[in-house]
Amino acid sequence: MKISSGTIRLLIPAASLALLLAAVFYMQPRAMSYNGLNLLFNLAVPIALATIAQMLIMSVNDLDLSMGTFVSFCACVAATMLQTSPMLGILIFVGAIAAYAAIGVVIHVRELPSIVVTLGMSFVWGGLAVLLLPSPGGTAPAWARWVMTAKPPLVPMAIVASIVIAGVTHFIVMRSSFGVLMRGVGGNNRSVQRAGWSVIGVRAGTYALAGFFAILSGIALVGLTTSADANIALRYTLLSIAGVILGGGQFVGGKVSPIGAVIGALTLTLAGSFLSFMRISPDWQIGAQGAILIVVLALRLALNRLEKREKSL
């Protein structure tokens, strides 16, 4: 039975997660428990949501370098406005989603590089975050804290939430008509336009959906940390890109995998949590996450070359 390239792209990140988890259990058998898994995957949900947001942007051949600062801004809104004035906080989030949609339209209409526009927006979001919360503080909304600290039976909340995120986004991206159009814009936007669909509308919807998931990431992060600051999620920009690539996604062509992206986020979270648990310096943690990404990409490249060689024979 021949295995498709899409299945291979999904099996590689799954295997890397399983191997890393096995290594963790071998070195720390006590981690093989409810509390141990909860500790290892504690920050998986906000990272997974940010990775999904980045994946949506990458599905239309763009890249968002403002993801980390935007999630930080959303965390500051959640810890301040959403707590003290819920309606105002919701209006700010709606405005942020509209701003994201507008960014997607401007990039397309003006034919601007997405990395330049989003890099500029990173300073805007960062400045707004500082205005909202000049110093670390704020309070997480009670409902966000309750959701993120819930203790379902058998497996921790982080794993349950990650499965739900993977399932919902898989349906949106791979099964819904909008997901087909979104990936079509990333693969060949002229074909989508010739079919009578609005490329601008699809891109605006994609960016808006990415903004929505990034907002959920900020709220989830505040629910875990109980407070926020303007720099709380700066690392999420690189982590989200790495999670998408680790999960089998590509920078061009509309080739993305929602399930793989969540698995990639879990792998990076596990690597960071385990190294923190082992009291390894944060500098080494970043290096270890990069090494995992390089190894998986090298393996994927080798398998792609093998597949092309088999086709040529």
Given for the second form:
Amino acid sequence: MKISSGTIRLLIPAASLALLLAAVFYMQPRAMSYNGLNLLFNLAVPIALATIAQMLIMSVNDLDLSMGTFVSFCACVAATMLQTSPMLGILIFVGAIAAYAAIGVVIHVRELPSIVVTLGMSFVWGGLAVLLLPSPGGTAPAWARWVMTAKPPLVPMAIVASIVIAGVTHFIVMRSSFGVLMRGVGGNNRSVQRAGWSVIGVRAGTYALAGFFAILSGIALVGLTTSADANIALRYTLLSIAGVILGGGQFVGGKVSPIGAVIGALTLTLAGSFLSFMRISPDWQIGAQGAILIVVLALRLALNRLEKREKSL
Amino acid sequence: MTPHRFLLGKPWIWSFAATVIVWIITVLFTGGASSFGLSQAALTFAAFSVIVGIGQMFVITLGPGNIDLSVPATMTLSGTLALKLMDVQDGMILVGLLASIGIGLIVGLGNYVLIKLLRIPPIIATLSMSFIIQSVAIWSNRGLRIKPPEMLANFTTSDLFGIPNVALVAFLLSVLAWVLLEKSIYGRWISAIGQSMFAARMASIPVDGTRLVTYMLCAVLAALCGYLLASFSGGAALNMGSEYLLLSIAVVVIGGTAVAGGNSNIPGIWGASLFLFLVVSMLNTYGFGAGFRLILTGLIIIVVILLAGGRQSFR
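What does the same protein look like in the form predicted together with the partner chain, given that the last one was the form predicted alone?
Full complex below, order starting with the chain above.
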């Protein structure tokens, strides 16, 4: 029995996702089909991308409270500029990534709390989104629409996309040297500095990468919904944080898991569908989502205790 | 202690200075005609953010990671249930108030039980809790808009010697909070916990009890604010708390409370609340649209933090 602690940490999120999925299939056997799965997980793709972005920020011990407004802003850009004049749209996105990198630098240099700076930025992104799209509208770029509604053989797009996202980010965060540095900054930024690395550079890179994934999330969202509005993704801020935690990530110490984060995002999306299959009245749906979150975290606590007991033996 | 602190003196002075400047700019634009009305509106709306801000400040003082995200949901639930209970009867005002406080106590207890027993980080614990509270509010509200009892509505919308009653209530609560924070052993305890939970425990401070009381205090203040806000605006709405989530954190931080915990500041909350309201009304009078208003609000928050919040002098 040689299981790494990383695998154990993935066990609970994976098990809870499997359990929820089994429950959904039991109640609604028709969901067990290509189309059924696609419908169940469709909205998970943008949430998974936003969760990955949040996870990157959390890996350097920061928290991004502007995630929801930033994804909304990106969705608005994707539905307007990117569609009408792609060059301008791409330029705006490059600017947004640069802004994220700059936020990372400012937070590091001035030792500011990330919560407050991103709180301020959330107003800025929200304002920009309102300026771009004062009322809901816009059209999704044809290619984004095509990607999000593609029907690959055998496995639905939503699943393929989730696996690709998990695989790519697993490589970046867990296998590449940049990923190791990033988690190192979260774990002990002084020792990374003493080892001769530029912590500012790592933090700027992490923020830029997070910005990039959040932009992908906005584009994916527009690809699904075909139009955008300034408030389209506001709940992503809290969903993305919850997704990371559900997936076994932690607020401090650089302990994050990309595969777990994607699984966490899928679990949160599925919880919504599960509740509507349960015929729970809409009044209680949000509350039941909170309850599911609590139950999963309680399970994780139980497992952590088990892990600790094994170590001490 | 630090050259930084020595130079800036008291951090809350800056938020007041900024408030005065914004006030003057706004009044100048309108030719002085609006100065009284503007001040009254600012005091009224600042009062609501002060009440939730104080609660949030106590929680933030507990140290890194301590934030209460259930504030908006608690406000909504308390406003909804209290108005339902009072059912437009003046005689029930006190009962409604007690019910509000009770809701706050229960929510705070629930929050801390999750944090302590399930070891859930406070952000996620209060977030899950807020989902549940929100559901209870939706379920009990059913889209009905019940009016507040007339006496209570009159109280919250009128003023005493030109100062809005709500602002007086907020002022009273701030004084109580200041005494609690600066003069009582409880205040010393939360600062100690915020500076180092480990050291506090070694010093045999009842860490769990203090944290429990703090989360309950924050929820009670949020519930109280919901009660007043619902009465002030003539009924509870399901989204009435939503803007207070970011606002409650923003006023605490701009007001000069250290986000890393262990150091808090009540006058600053007043300065920051007035400042944020006046910025929005200044941008309104200058005729900016919603988009620009949001962008400028965000930039102003960041600039204030940049100017006042740098902690590099500690190292």
